[in-house]
Amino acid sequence: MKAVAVWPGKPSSMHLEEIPVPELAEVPGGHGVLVKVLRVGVDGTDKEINDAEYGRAPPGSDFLVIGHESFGQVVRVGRSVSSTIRPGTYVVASVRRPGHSPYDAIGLQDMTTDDEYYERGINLRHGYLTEYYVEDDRFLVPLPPALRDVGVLLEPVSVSQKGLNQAYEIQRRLKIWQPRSVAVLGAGTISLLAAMAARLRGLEVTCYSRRHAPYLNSDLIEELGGRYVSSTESSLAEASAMYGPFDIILEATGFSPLVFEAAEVLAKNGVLVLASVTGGDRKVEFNADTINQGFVLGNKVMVGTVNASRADFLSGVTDLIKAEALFPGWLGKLLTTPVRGLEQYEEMVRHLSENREAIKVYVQVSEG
């Protein structure tokens, strides 16, 4: 069968690879599930892997099958698979796999203390940009048929879910914490889905991003009942003075200097959630004493969020169902840029590199 792969360490090496159809027996104990891939979302991570910025092949292979945002349909199941997963069930697979830390041992591999990560489609594990895959049922999340058209969004939804879930979990220490206002920095897929999740929780949402409104992303924020502010017209401090203070700020711009502006304007008892994985060596001057004093006296928290846990995927399913009911058609508008077939991987790369209007690029692997 076909798969889209790279040769890790070699820039612009994306290619089609012929690989065997996987077998249920590859997963021990009868827990294997054979999944037909319907759609795979792609994002900046896939572009960076193709640019050889990171990513390693699994042991025994010289290539890495990419793609970590899966959506598929179950074909066959092993004898010990949960009754919630049967042939015909729509499923999404999580990304990170257990390593060796105590957190991995209790199912919190997203909180691992290992230096080496095992991530499908990213590092040391093949991904989902192929025709079929086999997975342990522990790492599969079933979706109802009503989410068939938008289920490919569940993995990016899980990232924003984890950020908000962690914010609430941390602030349980405050006993009566009730956030009112959220700032989402950036207007890409993660930011839009974070804005959706915040609105479903009854929070006021301000999206702070670079481009002038109106355009599709700003329109989508307003359709949720949020507001959009361009950084070319207002500083983050000015936006906070007008619409804050912000009890939660979720940063997903990839522009690390903005983190320090966010830290300075964060409300007392607030949580700053960092969702961007940034490379490079940017340096910036910031008001270190002001930020330090604000965090100490204001009981503020800064926390990072990365590939989510199963619980975040499950809460993501709940939010997708709610969003389809409360904001009908909104999620579908994020799926701006389909690529038809694995063979069109070069078109996929062009969209990721050049298409400024794309929100979510995805590969339609099969119609199902």
Ligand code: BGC
Given for the second form:
Amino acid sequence: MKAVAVWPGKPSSMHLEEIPVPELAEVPGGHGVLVKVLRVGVDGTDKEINDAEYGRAPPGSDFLVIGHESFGQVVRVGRSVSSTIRPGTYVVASVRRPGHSPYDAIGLQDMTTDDEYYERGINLRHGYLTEYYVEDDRFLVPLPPALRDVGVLLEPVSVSQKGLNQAYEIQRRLKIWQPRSVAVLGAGTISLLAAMAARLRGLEVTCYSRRHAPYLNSDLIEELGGRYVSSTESSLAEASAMYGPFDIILEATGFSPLVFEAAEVLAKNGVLVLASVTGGDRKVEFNADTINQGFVLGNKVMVGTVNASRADFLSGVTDLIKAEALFPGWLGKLLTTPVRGLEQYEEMVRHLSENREAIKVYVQVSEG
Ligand code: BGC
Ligand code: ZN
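Starting from the form predicted on its own, produce the coordinates for the form predicted together with beta-D-glucopyranose.
Whole complex next, starting from this chain.
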């Protein structure tokens, strides 16, 4: 079968590989599930992998099959697979696989303290941009048929869910914490999905991003009942004076200097969630005393978040169902840019690097 792969370390090496169809028996204990891939979303991580800035091949392979945002349909199941997963069930597979730390041992490999982490389609494990994959049922999340058209969004949803779920988890320390207002920095897929999740939790949402409104992403924020502020018109401090203070700020722009502006305006007892993987080595000057004092006197928290746990995938499914009910059609509008078939991987790369209007680029691998 065909698979889209790169030779890690070699820039612009995206190509088609011919690989064997995987077998159920590759997963021990009867836990194997054979999944037919229907759609795979791609994002900045895939672009970085193609630019050879990120990503490693599995041991024994000189190529890495990419694709970590999966959506597929079960073909066959092993004898010990959960009864929630049967032939025909729609499933999304999580990305990270356990390593060796105590967190991995309890299913929180997203919290691993290992230096090396295993991520399908990204690091040391092949991904889903192929025709079929086999996976242990414990790494699969079943989706109701009602989510067939938007299920490919579940992986990025899980990443933004983790950001918010972590904020609430941390703030249990405050006993009566009732956030009112959240700022999401950036207006890409993760930010839009975080804005959605925040609205579903009854929060006021301000999306702060570079581009001038109106455009599709700012329209989408307004359709959720949020407001959009362009950084070309207001500084974050001005936005905070008008619409804050922000009890939660979620940073997902990829522009690390904004972290320190956010730290400066965060509300007392607030939590700043950092979600951008910034590969560069940018240096900035910032108001160290002010930020430090604000954090001390205001009992503030700054937390990093990567990947997602199974619980974040499950809360993501619930939010997808709620969003379809409360904001009908909204999720579908994120799926701006379909690419038809694995063979069109060059078109996919072009959209990833040049198409400013694309929100979610995805490959329609099979019609099902
Ligand atoms: C993926 C995450 C992953 C992270 C770091 C993101 O693009 O969505 O699942 O943990 O990259 O590799
Ligand atoms: Zn991703």
